[in-house]
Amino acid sequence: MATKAPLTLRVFQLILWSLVLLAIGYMVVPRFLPTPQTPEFGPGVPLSSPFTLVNQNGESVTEAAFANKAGAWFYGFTNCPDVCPTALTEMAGLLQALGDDAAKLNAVFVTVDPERDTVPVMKAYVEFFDPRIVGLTGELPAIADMAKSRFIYFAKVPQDDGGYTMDHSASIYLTNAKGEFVGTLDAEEPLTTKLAKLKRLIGEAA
């Protein structure tokens, strides 16, 4: 005559095959499940989440004030010593040389370094290359959202000095009339590349 386990024995095998069978469907389940899909950043990408900001004006901004037109996006900071205030002479150029044609075209300046890119300082920095140029600087959180929700990199890098510089994405960014990311302006393009692209854009939208 068989003997039943002892009660302990029998509650140890209990919750040896809960285990068991959980581990099972740890590994089995999750593949019948749909994989959530991150947008791979290319041309179509939307780049046009909400933000509120501040333009070197002192007025808050948000993504509608740049909706329905062509934009050219640029993240730096003003005490950049050398892409930043190179990619924004050669965005006063390609203004200066897009004519009547620029008022279609949002030229935007977005700081990374809000902690020194304040009002004054933006609209002198922007100003000093082209008035058309917007400046966008605001609270660090705010900035952070928006430059990751647009696939764009920035970090703070220490100095020996005790000071900080800004490490970030160097490109400007191209937009169409929806938002959408559309291509870029790379530094290494000749001035009549980047003007080709800017007037193709602009018609696109028109």
The other form holds:
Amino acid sequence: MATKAPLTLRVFQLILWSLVLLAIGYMVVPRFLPTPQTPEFGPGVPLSSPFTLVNQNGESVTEAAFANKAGAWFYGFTNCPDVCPTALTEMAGLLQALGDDAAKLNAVFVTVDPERDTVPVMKAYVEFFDPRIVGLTGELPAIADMAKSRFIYFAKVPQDDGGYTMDHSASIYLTNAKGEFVGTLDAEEPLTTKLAKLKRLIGEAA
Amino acid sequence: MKTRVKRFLVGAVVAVALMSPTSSAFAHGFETSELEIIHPFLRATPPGAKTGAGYVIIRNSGSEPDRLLGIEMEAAARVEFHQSVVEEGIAKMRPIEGGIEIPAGGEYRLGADGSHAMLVELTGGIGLGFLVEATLIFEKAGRVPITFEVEPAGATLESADAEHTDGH
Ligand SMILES: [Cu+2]
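Let me have the form predicted in complex with the partner chain next, following on from the form predicted on its own.
Whole complex next, starting from this chain.
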């Protein structure tokens, strides 16, 4: 039979254990709470978060490759027959219209379906539209991190035929040379409006 | 919509009148006793692509609606009807269930409002300028063989209309 510790000691032990539990709770619980507040998205918000992805030539690239230059970023997937070819055709048309000035712009297509959009698939895809477009793919977590930090939504949606499609942010996102969000190019806008936006963007960057 | 269709018709008549019979792009159409299948086209796909998209205008001069139930072609394992929509900035693609109704005395524009025939599991590339044989399957008109022309990857019903009414 164990000897009973004096009452004061038992109270002391109880307090100690309570403190330990509190400390653990303090460390663990916040992880399950929603993040305090997602920052507002709008012009001026930095879209230059770090990433490591792979371009269509199989080279590892980071955000540094796109620094100090205006950018037009589109997030989509190559199995998309409708919205994505339209956006990339537009991007290609705009690069064409910019002529030599196209060199002042990063035109980037980031896949949100890296599972199917491997490096060779991306290469065939972007080069079909315009070889100046950089195609980015990589590991799903890396894509997901980048998308999240840049306010891009995407989700895999199963289809009846056993395949899947992707929901994704539809616009082309424009960034200035500082990597800040400037605005979007929307599908309904006439090409002249889009071109004017891009010219203003690279004019500012120069 | 009405005026555009009218403009399209007028333009088409002018285009057909201006063009020699052999080069008449607008002559690209197919007919049954009730249905007129106007300029079916596919978008050219990048090499190795697994999916593609097709568009067509179907006009019904009959007094009964008909329904496009499906499309068969050797170029793809399956053809599904889908609609792409943008909701609050998010692009989504959802199936159109139960086929596509072609109203009596009216038309259906497959390609308007994000609707498209989605070619799944392409068996080969769909290169610009190719002609792709297919069969449209209607509830009443039955099987109607047609040929899709292949247009640039960004082609839409509108751009195709414009190109064809301008008589190239
Ligand atoms: Cu589709």
